[in-house]
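What follows is a single chain, given as structure tokens, in the form predicted on its own.
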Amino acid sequence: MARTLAKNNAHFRRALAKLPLGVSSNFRYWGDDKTLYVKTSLGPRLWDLDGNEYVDYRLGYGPVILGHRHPEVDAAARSGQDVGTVFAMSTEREVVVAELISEMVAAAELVRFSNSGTEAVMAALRIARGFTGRERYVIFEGSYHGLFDAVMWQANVEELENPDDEPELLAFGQGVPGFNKQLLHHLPYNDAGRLEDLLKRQHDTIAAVLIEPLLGSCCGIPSTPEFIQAVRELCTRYGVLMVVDEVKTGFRVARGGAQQHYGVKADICTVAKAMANGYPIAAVGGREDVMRMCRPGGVTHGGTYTAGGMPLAAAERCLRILRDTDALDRVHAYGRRMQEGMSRILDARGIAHSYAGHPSMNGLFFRSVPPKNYRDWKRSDYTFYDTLAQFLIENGVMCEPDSREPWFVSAAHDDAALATTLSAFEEGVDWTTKTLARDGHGVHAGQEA
């Protein structure tokens, strides 16, 4: 594709005068000459200001489960305007959508709404603390639970001399108060022994174990079934609440989310992205006795814009489609077909590779065995992926340029999208191999740690 970014670059220069980095999220800035602005979208595709067309596998980091501008969901959202926007009061549809969530997600006996995944996780942690009367909490290395101070920490594993040592915790950026990490326990993923050792010693200070069943911002690396089952058992044994963050996996990997997929039931869970096909809504749900903490004199929860008319109407329609049709089956089937097509191309060239996660949100690795946790991924060489991703974007396949983010699939991805994707992928693999060989990285750069 002969791609020009003249209009995107001109708009970037204009935006830079009023928006830091020219965008409203740090993650949307791809460089002064590569930052894109969307002109329109439809189904599995989007177009930028210059008219460049892309098959979209970012999907807003996962929300667009049915495809862009889904006619039924958008029509439902417009009908939500008939009620109005904001009242600082409730509407009938809140109960309807809460009933749908409870029906689909077994752990969500009671539900409260939020506007975003970050807000839902903030509420979940506050409810856990209110219920237990404890303040400390556990998260796992490589997890992403939103942008609030309590969870904006990462393990500095690169400088560990001994893999069993405790890594230094680094904030995601400036402005995160250092004293916050005094309440945080940060453990390796897929290591139940480390969690058990901690809970034996300090369970009476810990309110919650906060876990992503798949690492949504670390290649979709999944919990092993044994690990997530062990987390459930250990939380029960030691009286600590298991908070399952399904902001990305909810209504995507199964109708009941990853909890259904793994056969576990959280004490508290969060859902967000896929529940309304991109409209801004999220929810926190959980055991009735835990959720009843949201009361006067208990845990304070609220928000001016929570459970707005348009997002609620979109959520109702989207959830009914996911519950009552084969939409998710098509998502999963397409993901498997895409992996099979990529594997044929890579196998024909003798390039080792593997996948992690789930067909609906998977990570691609150029090594024979996928990483099992954040430390494993961080010590990997992802040069081949990073180089290939830039080629794909420039040639009409919109994947995440950062290898940590999974490829997301929607029900709108079809045979034409797959053909475009695999054609660009084959050309990109050959280009990447030649480019890295020319630069001295070798034909199979990035295959093994």
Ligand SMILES: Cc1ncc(COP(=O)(O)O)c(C=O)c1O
Contents of the next structure:
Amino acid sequence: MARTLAKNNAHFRRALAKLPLGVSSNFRYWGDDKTLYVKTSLGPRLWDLDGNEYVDYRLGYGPVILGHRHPEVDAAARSGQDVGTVFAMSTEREVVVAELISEMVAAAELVRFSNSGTEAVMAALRIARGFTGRERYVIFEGSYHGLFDAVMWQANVEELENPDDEPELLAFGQGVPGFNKQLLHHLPYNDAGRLEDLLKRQHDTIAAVLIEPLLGSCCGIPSTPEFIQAVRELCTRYGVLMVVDEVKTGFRVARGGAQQHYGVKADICTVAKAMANGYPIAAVGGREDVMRMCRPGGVTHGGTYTAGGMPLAAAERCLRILRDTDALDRVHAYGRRMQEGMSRILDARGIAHSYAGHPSMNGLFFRSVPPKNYRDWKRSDYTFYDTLAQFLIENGVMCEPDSREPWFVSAAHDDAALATTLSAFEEGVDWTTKTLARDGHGVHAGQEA
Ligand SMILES: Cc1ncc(COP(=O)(O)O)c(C=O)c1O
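The form predicted on its own done, now the form predicted together with this ligand:
Starting with the chain above, the whole complex follows.
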């Protein structure tokens, strides 16, 4: 049965009168007749205003690691209200959650809470600058570190004549002051040689190398083990702080995040999304000597809502579940089974494909080798993915329409969700192949372009 969006569309028109684009984040606007509003959710599923049901692989861009409306986490959040919301004072539970984070993430010797990933990364950068007394910092092409001016830059690789030329830096939209570029070094990912050249020449001006261990907003492209180890080694050699941004990977890729997965220990790291199953809380953690910079006369850190009663209680429950149960193993096993199922369908049709990232947050590519970095992705043909994703969304599988976002898995994804997903996927692959052939787009040759 064809999906109807009459109620979603009517709501969009009403919302547009009060909210720019009818939404509260630019990324939630999918077009005047395609923007969806959630009515409710449960476990691996959500329903839009028209009652259309979807198996959800976006999970709010990753946080909902245990599934929507998890009864234990929600009950814990409600019990957080027994303490209250915020006090401009601390509560007992802060240390309990900080101890849990330290136990799970080795680098987080000391912890401070924030409300969002963006705030945690801002704090990490400020602490690194305070500790080193330096202002410059390094980020890598294809990274996403949140919506604050210092990191809202992308490399304009499309207009490079020679792939080794230095790309122009473009802001993510208007309103980002150009002077930020003066402090920023923007380097290709998975290229330790370029980082070494820079640090050799300029380490005494650089506070931090900020790295996402998997490019969570660029298809989950992973750091090679050699690259992330080299970043660690070069930061140590040149006295620059290694800041690992685990806002998406933390408590998801492994209990100790991507740092555990790779066997590296940051000087400072950030965690956020999976720590409270969607309640707004994040943390910055790091070496004791670095984190003790947060003091009067040192680095200023805080905020009215940090470590509020409900999110903190939700975080405690969610982290205990991730630490003590097989929830994360189930997330990983489901991700692997989904990849195997998709590969069976694609192999049977001779369609080249590969996966990047981790089974818990994986990028699907219609090429035999996944991209190694942002430049590689930018130059690849993602028409097949984009076309297939539209079909899947229209047929009950809420994957990311933008091929840069990985598919996120929760512990609530079960056999029924997998069956729905693979059946829609099979139909979608055939539909996409036919549609692209009809439109004159060579499917197989095109995908390998
Ligand atoms: C690696 C990384 N850092 C920071 C952020 C920003 O987090 P938030 O959206 O909670 O501000 C994100 C969000 O997707 C992220 O993936």
